[in-house]
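First comes one chain, alone, set out as structure tokens in the form predicted alone.
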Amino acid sequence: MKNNIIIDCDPGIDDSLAIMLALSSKEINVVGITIVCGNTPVQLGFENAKKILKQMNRLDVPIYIGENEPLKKTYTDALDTHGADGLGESFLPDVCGYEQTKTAIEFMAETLKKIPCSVIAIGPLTNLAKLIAYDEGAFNQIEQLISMGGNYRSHGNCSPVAEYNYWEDPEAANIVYEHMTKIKKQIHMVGLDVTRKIVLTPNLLAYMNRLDANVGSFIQKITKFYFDFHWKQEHLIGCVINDPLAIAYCIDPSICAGFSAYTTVETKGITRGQTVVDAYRFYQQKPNAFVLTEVDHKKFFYLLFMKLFHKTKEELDILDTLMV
């Protein structure tokens, strides 16, 4: 049976790869995509989502526009990382139409009360915090909440201690985590401790082009800027693709391992956006998060290649030699 999911995102290069993976996986039924401001302003994120759906021949999937600013702080995009168009300055043709009459929050509230559904949030948690305020009962119906965000022992990527999605709207992240405490559930935190190990390298990209020139060239087009950014910033030959790991974890949780802990998000000062993971139970609070700390990156890339290129593991005969 397929797992119904809503993808809450801010496309974004790696968001786009995550959407591609989700739409290529028979285990997942994407019932809708909701857009939040983050990597890109919300309207640009909407336009980018349409471009990805067109590439995947899946314009049947509805897209809903969500919040265009964080709850309290001034909005700061990440176009320096993702390019002026949010898709690596590939400047793909616009896709007209497909505007919805409902907002992202209205769509989530209606859908979550109607069908069993999980949410994979790969952007700031602003839409979800707004959903709690709008219809707490609907939020409580989320079967599984997976969030690409936060960090435990890894350093941050937009401050010494904070990951971008939570740094961008720490109040929203804190509301969601504290609400999970209230309803005695756990958010699955796919943070930088595991996503930093998911590096798309030139060799892997070249193999993608060999397997399918259409898919491979599209990925190459949207990731070139990302490759250049990572080299300038980190002297990394390749690019970290955070968001697809959240989708892969939904498909196959055995890719990652972690532990349960009470977790909160700092909202003030120089540590704004930091996830404080109480691994040693100082606060004596029940866990509200399952914090991922380990990932089998080879298992991830096999899954990614098998889904995107519709290959068996045996057919990907050289993939293992391309991963370090």
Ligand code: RIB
Second form
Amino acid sequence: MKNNIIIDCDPGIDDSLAIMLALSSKEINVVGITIVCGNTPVQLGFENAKKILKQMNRLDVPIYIGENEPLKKTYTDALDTHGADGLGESFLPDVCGYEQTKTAIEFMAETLKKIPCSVIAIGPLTNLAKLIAYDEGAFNQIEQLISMGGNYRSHGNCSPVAEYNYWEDPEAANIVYEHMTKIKKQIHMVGLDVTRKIVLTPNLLAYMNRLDANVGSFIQKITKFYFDFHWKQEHLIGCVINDPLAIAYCIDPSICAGFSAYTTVETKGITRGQTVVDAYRFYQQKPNAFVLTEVDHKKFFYLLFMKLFHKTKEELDILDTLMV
Ligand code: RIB
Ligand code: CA
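Now that we've seen the form predicted alone, could you pull up the form predicted together with this ligand?
Once more the chain from above appears, this time first in line as the rest of the complex follows.
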């Protein structure tokens, strides 16, 4: 039985790899893609999502445009990381079509009330916070809510303590996490503690090109800028691909380990966007999050390569030698 999912995203280079992984996996049925302002302004994210669907020959998947600014904070893009076009300055040809007949929030509400469906959020949580206000009953129907965002013990990437998706709209993240407390459900927090261990290296990229030059060269085209950013930023040879881990975790939760805890998001001051994970139950609140702390990065890359290149584990005979 396929998992119906909506991918709420801000494509974005790693978002694009996440969409490619989801569309390559028989376990997942991508019911739709909703765009939120984040890495890129929402219109650009919409254009980029179309480019990824064209590359995957999946222009049958609907895309809907969501919120174009955070709930309160002034919008700050991440084009310094993702390039002027949001896809690593690959400047892929525009894809026409996708006249917008409804908003992302309307699409989410309608879909969640119609079929069993999970949401994998790999951008700021603005659309989800708006969905709670628009149709709380629909939001409560979400089968599984997985969010790439936040950090427990790992340092931030937008401030010493905050990760971009939650820093970009801390009010939205706080609303979603507090709502999970109210409905006694847990959001799966795929934070920097685990995603930082998912590094696409030149060797892995070279292997991708050997396995399928079309897919490999496309990934190379959209990640070159990202490789350069990571070298400049932290002298890393490779790039951290956060978002695909959220998809992989949906397909095979055994890739990660974690624990349940009450978690809230700071919305004010110097620590704005920080996820406060109450691991030792100081606040005596019911857990509203399953916080991921461990990842088997080799298991992730086997899954990524098996899905993207339609190979068995045995056929990927040199992959293990390419991973540190
Ligand atoms: O902090 C990393 C996250 O912020 C990723 O989802 C990246 O695409 C950006 O949205
Ligand atoms: Ca993202």
